[in-house]
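To begin, one chain is listed below as structure tokens, in the form predicted alone.
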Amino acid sequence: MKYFIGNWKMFGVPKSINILKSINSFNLFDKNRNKYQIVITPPYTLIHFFAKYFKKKLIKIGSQNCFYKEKYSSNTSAISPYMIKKVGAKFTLVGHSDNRAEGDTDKMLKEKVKHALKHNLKVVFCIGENKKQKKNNSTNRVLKNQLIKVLEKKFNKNNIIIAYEPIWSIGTGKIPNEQDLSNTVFFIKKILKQIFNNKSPAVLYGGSVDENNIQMLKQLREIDGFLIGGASKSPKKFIDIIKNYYK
């Protein structure tokens, strides 16, 4: 099963639910739709609009982030796994690169994960290096550090997927290439192997990806989906996207 998933960042109001609808009604008639499962994770204020009319249907709500505590809390503005599943979310983000440039730490991500977890969410877990990370060669150490220092082997990684999105690649219209992301997800699969006994979660690549450059990324079978932005705020960008990676 391969993931397409879309961020969408700060971007949608109720009448952006179209542009789900278009994607829905694109993915009903693909013959492909067997092979794929799209998410799509929409701001807060959507969520529970947006799951409740797609509740039936093929695509999946999840939200872009969660607060690291249980259930409820005095957090001002925090809204917690319990919550999100509560209003009809199935996936989450966690670890972004934005929420870690504003402080979430491995502590706070190991915790998010915890939580969101018990509450049967399925957690796509953020990692990926900065450019001068890049620069340096520390890609690999990066990405280690990021994996060992919040996943355990006690998660139920069946409900883990892991998303590799260099933060040097986010919105620049650059990817790594083709060499490079096949010995980084090789890598980063050989580290959960590690984690989690012999088995890894599936790794999705995210970063710049649109309906030009998947031809490349599709190449890379090792790439079991993918984390796409500015693309799936378009359905005609995220459509053609699916169908240019079953071409």
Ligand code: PEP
Contents of the next structure:
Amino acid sequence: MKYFIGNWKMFGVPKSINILKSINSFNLFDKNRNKYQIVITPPYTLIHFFAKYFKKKLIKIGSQNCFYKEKYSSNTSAISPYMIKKVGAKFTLVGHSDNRAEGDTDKMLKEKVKHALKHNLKVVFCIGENKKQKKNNSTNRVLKNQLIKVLEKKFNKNNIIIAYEPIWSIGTGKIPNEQDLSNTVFFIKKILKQIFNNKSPAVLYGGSVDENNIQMLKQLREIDGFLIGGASKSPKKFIDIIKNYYK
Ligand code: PEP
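To complete the pair, please output the form predicted together with this ligand; the form predicted alone was given just before.
Shown next: the complete complex, the earlier chain at its head.
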């Protein structure tokens, strides 16, 4: 099963549901639809509305983040995994580089993953190196640290998906070259197998994925899907990414 996950970031109002309706119409009649899962992560404000509308449909709804406490607390503006699950989300991103930059620590991320899994959310755990780290050839060391500081053997690996998102690639139009990306995904799966008894969760790629570069990315069969930011706000682009992937 491949994943096409659209991360809307700070985008969308109730009528933006039309974007999802277009994607859903395509999905419904796509002969390849059993080969992949579409997930959209709108902002918190739209999760309930979208999840209710798509409850019996193929598209799943997720959140872009969750707070590191389980249910209720006195933290103003915080939203817990329990609250997200109760309004119909099936997935949550954790550890997006935007949120790491805002102060999410490994300790907080571990709590987020733990509580999200407890509430039966599938966790899309994001990792990635920045430009300087890439330049210094420390990508593997950075990724390994991000994985081993947060993930534990006792976590249910069937509900964990890893999204490899090089920070220098997010929203920049730049993507890693084929060989580097293949090596990195292979390395991530090696570390995941060390954590999870020789079995690796799915590993996605994210960072400037579009309807053109998917032609190159699809050659790398070890990539289990894509986390798509900018291009997920356009139904045409998002659908073309899937079409071109299976062409
Ligand atoms: C993201 O922010 O998760 C992302 C992948 O963004 P973009 O596709 O716009 O680079």
